[in-house]
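This document starts with one chain, in the form predicted on its own, laid out as structure tokens.
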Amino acid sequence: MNDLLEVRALNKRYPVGPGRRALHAVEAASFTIRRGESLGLVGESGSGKSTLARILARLIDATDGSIVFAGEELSTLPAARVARTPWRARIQMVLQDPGDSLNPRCTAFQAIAEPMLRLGTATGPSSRAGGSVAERVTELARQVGLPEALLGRFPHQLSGGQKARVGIARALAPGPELLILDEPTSALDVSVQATILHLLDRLRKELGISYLFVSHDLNVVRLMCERILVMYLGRIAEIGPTEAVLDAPLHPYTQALVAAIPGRRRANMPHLELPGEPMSPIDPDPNTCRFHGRCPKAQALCVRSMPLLREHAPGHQAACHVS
């Protein structure tokens, strides 16, 4: 039992307009995250990445499906009540823009201390050093490379990289077992991104926590993750070990993503043009592949039968009839 998180047949649908029309943001998602693992979640805008991340962080409710965390079913508890449960501290999130996610009226010290005070984790098992809140905040600042002299500053007095470190320290403060990172470096300058990514990689190894790393940058995912999950229009297209997915992608959508990476084009992986427009996510045909209409390898079967994930190599699955 090495799985920390197990997701089974997870769906999220949003009502649209009158009647029973619905936007299918996440559909039939099933996967696991192992203890200490970093799982990359990739796909273009509108693929359902952020929606799935928000469901797993228990910020919004799924329509149906199962989320089992450390052996405990979480999906039955409404998101509105999650903040008052003991396990809230065990799943934390680092948001995309550190500037927007920090309260401008709180100092860096207050931002890091607040989750410990609210969740009651300033001392005890979840505090690795124990001691007072001030001692724990100082320890966290040291862990993320934030000078102690900056703890009294407000967000507008910090650089983008410093604000990112505050956001990471704040997420680590309750002692989580799973950290959900929603494109944590996309709002940073390129010169700062690499430093923050190396920091995140070091923290995961030192603390033994798991990551769900959401990104649209496959080069970043290669650096940060052992496995990759590829989504397209709310469905999982492919999942497998990072090297296998990036070096020998099975799904035509993954192949197009990999072929578009600068410097990665090879003789056996030419550039793939994806014609047409994405299918509407509003009440899509449940019997038609979501990638149909853009797929260069589409067949008649793809219109009348939704491809399901099947294993092509140990741990490497793709939802495609022709892969």
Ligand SMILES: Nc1ncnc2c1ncn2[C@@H]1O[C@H](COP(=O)(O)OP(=O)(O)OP(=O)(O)O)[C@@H](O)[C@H]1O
Given for the second form:
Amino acid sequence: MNDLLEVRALNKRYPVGPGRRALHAVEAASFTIRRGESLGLVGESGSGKSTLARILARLIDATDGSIVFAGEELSTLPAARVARTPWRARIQMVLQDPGDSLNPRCTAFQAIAEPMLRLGTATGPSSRAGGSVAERVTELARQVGLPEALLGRFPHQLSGGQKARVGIARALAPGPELLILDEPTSALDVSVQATILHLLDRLRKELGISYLFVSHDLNVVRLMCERILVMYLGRIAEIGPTEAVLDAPLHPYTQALVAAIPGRRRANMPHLELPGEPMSPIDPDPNTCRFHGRCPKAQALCVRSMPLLREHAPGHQAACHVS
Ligand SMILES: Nc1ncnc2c1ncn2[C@@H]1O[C@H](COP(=O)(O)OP(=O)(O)OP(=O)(O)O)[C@@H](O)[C@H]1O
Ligand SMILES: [Mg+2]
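The form predicted on its own done, now the form predicted together with this ligand:
What follows is the entire complex, opening with the chain shown before.
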């Protein structure tokens, strides 16, 4: 089996306000991530990307649904306990802002060594390099292109790009099989973003690990990912090979996203020329397509029946009655 991760019918509902109202942040998500593959996750703000990423990183619990990682059911293990199991080493997350996520009182060396020491992966059988923690930290610094001379520095003595490299080395330190990256370069200067993206792309190929790559930027996902998953208001609208999704999108929402990619300019999730207002994610009608109010192709059926994911070509699925 080539799948590293298999997600089935995953839901995350947040209780809101008085009564039993719930915000449906992620709904009925089912998909896989293969070994060594990079899956891109795109969608407008509030579509549930970070929620899904944090569930898969086992930082928060799903409301229900199944997460099978390397053949083992993970969803039954509460997120609060994952930190004390070997799973913590196998799934790691790179946070959005490397400045915020690094402890200001720890040197780069300490930041990179800390997860290995905490998880006991530095010298155990799972260590790729063997040897001492210091040797492993030096090896990681070399892998991420951080000059060894900077390992003694504190975060405030490092540039944004250098901090990003420390954050990546720290996530790689325990030897994960899946790396979850939630907008990993959005806090960086544009000039540094490309360098860090190339580094991430090279590391994935060198190490043979899988990525779940969350981004607002369709051009970045095209560069970094073999497949793309498009979310709209908590639900998967479309999933498929990158070229198929971006060059021949099936779902009217994906079509709108792609049409709005400005020619040669950067494509930070653009303002969509769509009519109507997005539906509320609080207690949404379970029998209505989430997109129907903004969809240029909506029909009567879309208002009375929720479209489910349907395969249109091998591996290319969309949840739309009309496409
Ligand atoms: N802890 C929480 N409690 C209640 N609602 C939440 C919580 N976290 C997220 N949400 C809601 O869940 C929905 C999805 O949020 P999420 O952060 O996953 O979106 P996103 O796609 O990552 O957006 P962005 O592109 O802005 O980062 C939003 O409606 C958000 O307000
Ligand atoms: Mg987010």
